[in-house]
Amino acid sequence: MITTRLCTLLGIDFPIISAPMTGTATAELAAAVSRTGGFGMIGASLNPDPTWLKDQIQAVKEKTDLPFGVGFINSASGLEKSVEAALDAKVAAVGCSFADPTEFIAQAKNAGVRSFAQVQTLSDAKKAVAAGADVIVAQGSEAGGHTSYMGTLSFVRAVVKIAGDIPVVASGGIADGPGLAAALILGAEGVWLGTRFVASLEWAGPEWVKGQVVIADADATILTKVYDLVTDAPFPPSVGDRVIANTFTDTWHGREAEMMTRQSELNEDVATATAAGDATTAPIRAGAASGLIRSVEPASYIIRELMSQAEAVLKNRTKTLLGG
């Protein structure tokens, strides 16, 4: 069985963390991942009221006594009470993303809670190392939704080289066992999966989004800023947004200045399309690994399949290459 330093640190069986997708990685998914031996994460909402998050944390605790965590989009404002709620609840870990992680890591340390720092640049990775993050998540541009412009392969390796004793987790373009095996070979201690868990029974997002992920090909996604710009989303300029390409992105990607002259109208169009499940206009955030996903499965099945595939690859492929 594959065991890494991440497993030892977090007290889990498998080096798989489910990404804390905002508002859609709920208690059901987090509990299912943790019960299976991975590390489940709740994706905190952007609502300043911490009530929803408190309810989600309690719901996970009612389903399992195994470790889980909460992830935050720290570039958004008004999350102070939600962060306090997660720390007061003594979840096993809290995650920071899209902002300087230094203050967040210190706050987690003071509360006796482990910290995950998701980083998209080497500069932020160095800040996470200096601040003493317990885990650094190196996110490459193949990731779904909000992500960097650096490729996963080179970025993960670069972060591993500066991380010292801090475990690095690979994120972006990983959806199967060979991807997990590749991340481990790079020196990562585990993987952080979003898109693969979008296509799970427990993901709380719309069913039509799951369907779009399943039918998407490997070249179906685009890294763009159009949705963030038109909706005034709270992400830094250095961060892109990987979505499944559609009529909206075909029309406006590369024509952002013109698009912004019609911002109010187009923002309303996007909101209407999202409510109606109109995939031609609504954003469908998914990674480049969508082309590897062909079915919606229980989270437990996904984790066990990944582990079985990864073990087979590491055993058989290595033996073949080394002539053993």
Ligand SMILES: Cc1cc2nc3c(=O)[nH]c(=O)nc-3n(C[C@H](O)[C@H](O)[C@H](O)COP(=O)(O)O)c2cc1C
Given for the second form:
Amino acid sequence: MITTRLCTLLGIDFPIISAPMTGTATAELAAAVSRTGGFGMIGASLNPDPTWLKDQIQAVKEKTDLPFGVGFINSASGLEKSVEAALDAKVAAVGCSFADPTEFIAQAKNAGVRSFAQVQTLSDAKKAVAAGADVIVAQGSEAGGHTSYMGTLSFVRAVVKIAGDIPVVASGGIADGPGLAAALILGAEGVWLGTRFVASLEWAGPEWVKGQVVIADADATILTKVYDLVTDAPFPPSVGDRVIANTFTDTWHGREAEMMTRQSELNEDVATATAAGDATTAPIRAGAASGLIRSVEPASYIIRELMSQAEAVLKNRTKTLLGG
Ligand SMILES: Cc1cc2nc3c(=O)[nH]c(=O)nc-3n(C[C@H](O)[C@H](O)[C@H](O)COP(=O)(O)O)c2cc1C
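Could you output the structure for the form predicted in complex with this ligand, given that the previous block was the form predicted on its own?
What follows is the whole complex; the chain from before opens it.
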């Protein structure tokens, strides 16, 4: 059985964390992941009203006593009350992303709650180390949704090298056991998965998005800013947005200035397409790992399959390579 420092730190059986996807990683997914022995995360809504989050935390607690956390998009404003709600509820960990993590980590420490810092740049990784994050999530460019411009392989290694004793978790492009095994070989203590859990029964987003992930190949995605620009999304310039390429990205990626002259009309088109499940125009946030995913499964199955594949690959591949 694979056990890492992350498992010991968080009191979990398997070094797998489900990503806190805003509004779609809800209590159902977080509870399913934690109940299986991973670490489930609720994606705090961008909506500054903390009531939704309190209800979600309560819903997980009703399903399991096992540890789980809440992740935030810290480049958004007005999240203070939601962060307070998560800290008051004494979730096992809170996650910070897309902003300097220093203050967030200090606030979590004061509340006696563990902090995860998901970082996209080495500069933010260094800030997370200096602030004493409990876990640093190195998010590479292959990741679905908002992410780094650096490839996972080199970024994870770079963060491992500066993290000292702080466990690093790899994120971006991992959806199967060989990916998990590779992350562990790089020095990561676990993985943080988004896209694989999009194609899970418990993910709360639309079924048509799950279908798009299942049919997408590894080269079907694009890192772009078009949706953030058109919708005025609160992400810094150091962060891109990986989506499945479609007519909208084919039309506007690379023509952003012209696109913005029609912002309000196109913003409406995107909202209408999202509501209607129109994959030609709506943003479908998913990573390069989509190419490894061919079915929608229960989260418990996904975790068990990843673990057994990783164990097998670590045993067999090492033996073959080393001639043992
Ligand atoms: C649909 C979707 C929504 C996401 N939403 C968030 C979010 O709200 N906050 C966040 O920190 N990361 C978000 N992410 C990024 C994940 O936290 C994670 O870094 C990423 O999914 C890992 O790469 P992978 O998709 O290859 O597993 C999202 C990812 C996806 C696929």
